[in-house]
Amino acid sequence: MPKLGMEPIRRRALIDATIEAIGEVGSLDVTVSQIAERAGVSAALAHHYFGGKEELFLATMRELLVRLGEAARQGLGRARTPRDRISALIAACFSADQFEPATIAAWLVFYVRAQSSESARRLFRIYARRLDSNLRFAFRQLTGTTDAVRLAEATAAMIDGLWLRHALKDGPPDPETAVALVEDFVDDALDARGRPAS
């Protein structure tokens, strides 16, 4: 008989084990049985909770998106100005936990999987829309609607591109440098439009 209250704990253990397994292998070339063994549960229980490897992977990506969203919300909660909001979003995307080796591997697999899986693509769109919406909201208060759309897209592209470059570079990632580059871009873009940067 299953222990009451264990399902959330076991689900979390399976998601964490999925991140670890992808990090170790660098791809989705792991089985549910291998993930379940790493999590300390049976493969049958993993299938019961998630249905299969694709569903487990999608649940794992949802969890990574939740973690990123929580980091963004914490930063936004401390922001006092629209410019502070932009900085909070940038910082969340380059937070230390986003650069753990296993997390990097999971995100990279997610990007690749989104090319062929409609469910993964849908999750990626959620991430992209949330980032874009939050950036647009802050930029709109500093520049107006037309410029906000372009600046939000450019800033999101810089965040994604620099995250990818720093995730794949030789040696440990350098999130502080990536943050500084995006911050410089935002300040230069705001200055060029004659708007205050704060």
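Positions refer to the first chain, counted from 1. Whichever C-alpha set is largest while still superposing within 1.5 Å between the two forms counts as the rigid core. Since we're looking at a predicted model, the values are computed, not measured. First, how it differs from the form predicted together with the DNA.
- Once the cores line up, the CA of S133 ends up less than 2 angstroms apart between these two forms.
- Relative to the superposed core, V30 shifts its CA atom by 2 Å or more between these two forms.
The form predicted together with the DNA is what I want next, because the block you gave corresponds to the form predicted alone; please supply it.
Here we give the lone chain, stripped of any partners or molecules.
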């Protein structure tokens, strides 16, 4: 039954369906029909609203990025100290939303996509830069600039690595352990900084 104002609803449904479908299949080899069916609409409608498969994927990536950005922003808002800010960023990356199997899978898949699609890469750069600069900024208040850069990179790498490994694990996601590993790393690294001559 056609109603007015369906567009945002359909777009949202299609994007969610895309995440689910990619999550289930574990790759971008998902047909528009599969996605549309999951969203309860025809494939033609997906094209109608997004223009094509490529754009649907891009919109989905953007959504993923936005969600992560919001999680980070909220966490940062509640943080009081620089060390808190770092924890907030780590927590955001492993928050329930982000760590659902389908979401992890979708992230990973888009990560790879970024290798071959210029538009995808552009989107990812924005995300990477934002996370990095947030981390760097927090670290800088705890160490010198040079170390901040290093530590920010290492932290980001570990986060990504844990994501990656979770994407391949069979069992349920285990965000607590992941967070603990990164936190320990940060603690140790900052600790070592404070005691230069060991």
